[in-house]
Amino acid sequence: MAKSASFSCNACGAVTSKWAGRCDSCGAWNTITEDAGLSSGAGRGSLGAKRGRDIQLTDLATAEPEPPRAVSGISELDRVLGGGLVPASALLVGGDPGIGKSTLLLQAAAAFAKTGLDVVYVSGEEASAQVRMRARRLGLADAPVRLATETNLRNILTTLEREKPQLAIIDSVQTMWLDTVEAAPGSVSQVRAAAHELTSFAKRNGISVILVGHVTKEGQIAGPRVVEHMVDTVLYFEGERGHQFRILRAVKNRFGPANEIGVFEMGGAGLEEVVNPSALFLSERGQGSPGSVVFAGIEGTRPVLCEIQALVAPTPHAQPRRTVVGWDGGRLAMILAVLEARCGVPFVGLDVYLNVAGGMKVNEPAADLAVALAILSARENSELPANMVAFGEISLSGALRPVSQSDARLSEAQKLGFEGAILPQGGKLDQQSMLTLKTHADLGDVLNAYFDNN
């Protein structure tokens, strides 16, 4: 039986099983190459031809000994990775160009290196001349770390048995080619090949590889979404120029919670570990303004409090914008929706521009009364207490619902000196909080309770 052929598009990554000088999914010439297998499968013949090895198999009671960890020191990093670095692990991480990847993850080797651990440092982005004036800008020059410049993933595969390091970066993916594979490097093929050698060479030998990625003008990891489903951890590295905050986000994580962030700043040393995060994004707040609502939130184990700003004003524009920074637009869209069905409140003509101070970004349906608070508190030129917290979600009802973890939020509040809360009826909470918890039923409530003149 004649072998089937697979081609995929280098520029978005769609499969077809016939080659087309035409991509049909994105429109892109010339881009569909056929995809070369990685390894040779099992023959084709009958099993008692070719049989496979017998696998153990175990019941769901079978103990085993948590894998062992390496501690890098760097508090914020080893939370992310969910207490440290597991070896013979893959893990991916990604950012927006000039976030400070490379500096993080020299950081990273340096601290790891002055563990123990032995270190290699690939660059296919950069010379060696850069990296090691990088190093001494971080004041990293003494750190044991082993440093090459290479792009052919034979020869960093070859040189990687031989030495038998316990850590490898490769820094980036998007750079490696490999020459079994007829494409151009940084295209979907070489990238899915890259990935699955890195990691499959990692699980064999033992060895933990962190791999860089590059990413989309969308914010998503640049090649096939794939790469994400083989590694074990995916973190992203985000942040806004303008600030100096930067937070490290676990989006998967195979050996510890996914969500879990580690906030560092900027700073003319590289970066450095935040302990506090909520006063961090707290820091710049005023007494309290019109628009501006702080939100307790969760990110992944930890609480952290930032603040939601709004502005509400008239659109010389047909069409008013709808502006989010930090947040997600379809859930803004949403709440607008629900505030002028369910209670009345109109945003024809106005624009309506929403922010989350600091450079944060809140994925967690918890913010929609905040969002919601600080929409109508600009709208209406109110200011609310500045000694408050909102949290709770909102449904297509205008009808508040609890959320988890409440007392966490709560107690991170009074840490901070925050004497009250606005949070949905309900909640389970099991401890006796000591600020004052203002709680509503539904956003016609909110209105009535802050804004009377609606």
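In this text, the rigid core denotes the largest set of C-alpha atoms whose superposition between the two forms falls within 1.5 Å. The shown structure was predicted, so the numbers you read here are calculated from the model rather than taken from an experiment. Numbering follows the first chain given and starts at 1. Compared with the form predicted together with thymidine-5'-diphosphate (TYD):
- Relative to the superposed core, Ser17 undergoes a C-alpha shift of no less than 2 Å between these two forms.
- Taking 2 Å as the criterion, Ser397 does not count as shifted between these two forms: its C-alpha moves by less than this amount when the rigid core is aligned.
- Comparing the forms between these two forms on their rigid core, the Cα displacement of Pro67 reaches 2 Å or more.
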Second form
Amino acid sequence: MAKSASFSCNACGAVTSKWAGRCDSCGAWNTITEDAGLSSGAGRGSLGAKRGRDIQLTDLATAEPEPPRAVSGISELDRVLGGGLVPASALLVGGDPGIGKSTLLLQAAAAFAKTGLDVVYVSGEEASAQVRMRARRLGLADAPVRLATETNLRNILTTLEREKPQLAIIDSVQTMWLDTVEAAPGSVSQVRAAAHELTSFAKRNGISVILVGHVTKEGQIAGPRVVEHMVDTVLYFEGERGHQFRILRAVKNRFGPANEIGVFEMGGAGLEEVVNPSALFLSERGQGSPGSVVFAGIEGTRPVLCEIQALVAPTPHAQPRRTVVGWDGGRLAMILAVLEARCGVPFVGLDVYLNVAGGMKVNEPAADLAVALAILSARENSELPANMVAFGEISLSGALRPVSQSDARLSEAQKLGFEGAILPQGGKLDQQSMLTLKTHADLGDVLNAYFDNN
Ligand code: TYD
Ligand code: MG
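Go ahead and give the structure of the form predicted together with thymidine-5'-diphosphate (TYD), now that the form predicted alone is out.
Below is the whole assembly, all chains and molecules, this chain first.
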């Protein structure tokens, strides 16, 4: 007979087929409980005992038009959603506590409500009076959004079923609890069960739900990571606490391009859209200082320019420091190794600091060349021409590899008043660029062209 139940650990989320006093994965005691949800009841019946319901199959081909998306009018949000909110979809908005998720979603709720969408905002963290106070501060006090303060998911689902709103916002999924799950709110089992109930409820009833999820830096409490595969769209709200810039990034989207970003600025009156992020990321740039290079990047479907800053200094430590903010530390190590091994530029006894200005996070390998140039410029204490941008991937041999969407990168640079670009040789360009293009085959060539005193 098939196994009918599964158990999971409330601490680490490991799934087992039988109960145990101690979790094999994380070693915690008394954390294994049977998985159950409202829809599945307490444990599932075995397949042999009960036949399933016959489901209707439908054709893939259909003449029905796609249901229209709800557009909030906050264009940075709509673009990240892939052109608006898809009806009956489930979204997760994750981010560090205090980064501005509740603010963003209250503004989104108000914007959707003003277009005529029926929106319910359920807070498990703040009293309705607190939410109202924030709405007043944001100038949204008259938005037709309905509020509730509740953490019991059974009550929330009953209410939503009666009210049938078009959009329900649940802030946050960590505060929700199901009475069928024997674990504390915020534990992996509760978060997973709550997210499962809410997403399947959304699909059944044609309601869109937006779940808010806190992620901690250490990831030690039940992060919403377990929820990511259940929802249609995962957005991360990121930014440095000391900066006003906030970036909403689609890391998964079943209805649009992933990696699309929306840029906001946190001000006294909430989040404001940043229509031209390149101009913003470059606004604090000091003109032509050693170690500063502008990278022409692509985020989702849009070119974004940002400044890469490097500092190379003699180290007082036995082990030199390698510190990166906004880029991948492993990739930095690779570039330093390539510079050492292929170009004979040593970094022994030197600390290397790398920073993407403005709190931006860059994931593209296309930033390799800009990073290498910033490091070389800092090391040689020699500035690069300030009116140039750079992009290109670096291979382990030190060769420069062309990257995608060069045309878009160049035209954004031109729009922002740059006059030239440093890029790999051999890339295909569809349009003739107005910029002065300096193409190079490998890093050695780059070194000779800009740092020939070496
Ligand atoms: P919040 O939306 O409560 O964060 P989260 O829900 O992600 O935990 O935002 C909290 C921070 O935002 C808080 O430090 C104050 C700041 N803030 C502003 O700067 N301006 C504003 O208009 C609002 C509402 C918040
Ligand atoms: Mg909040």
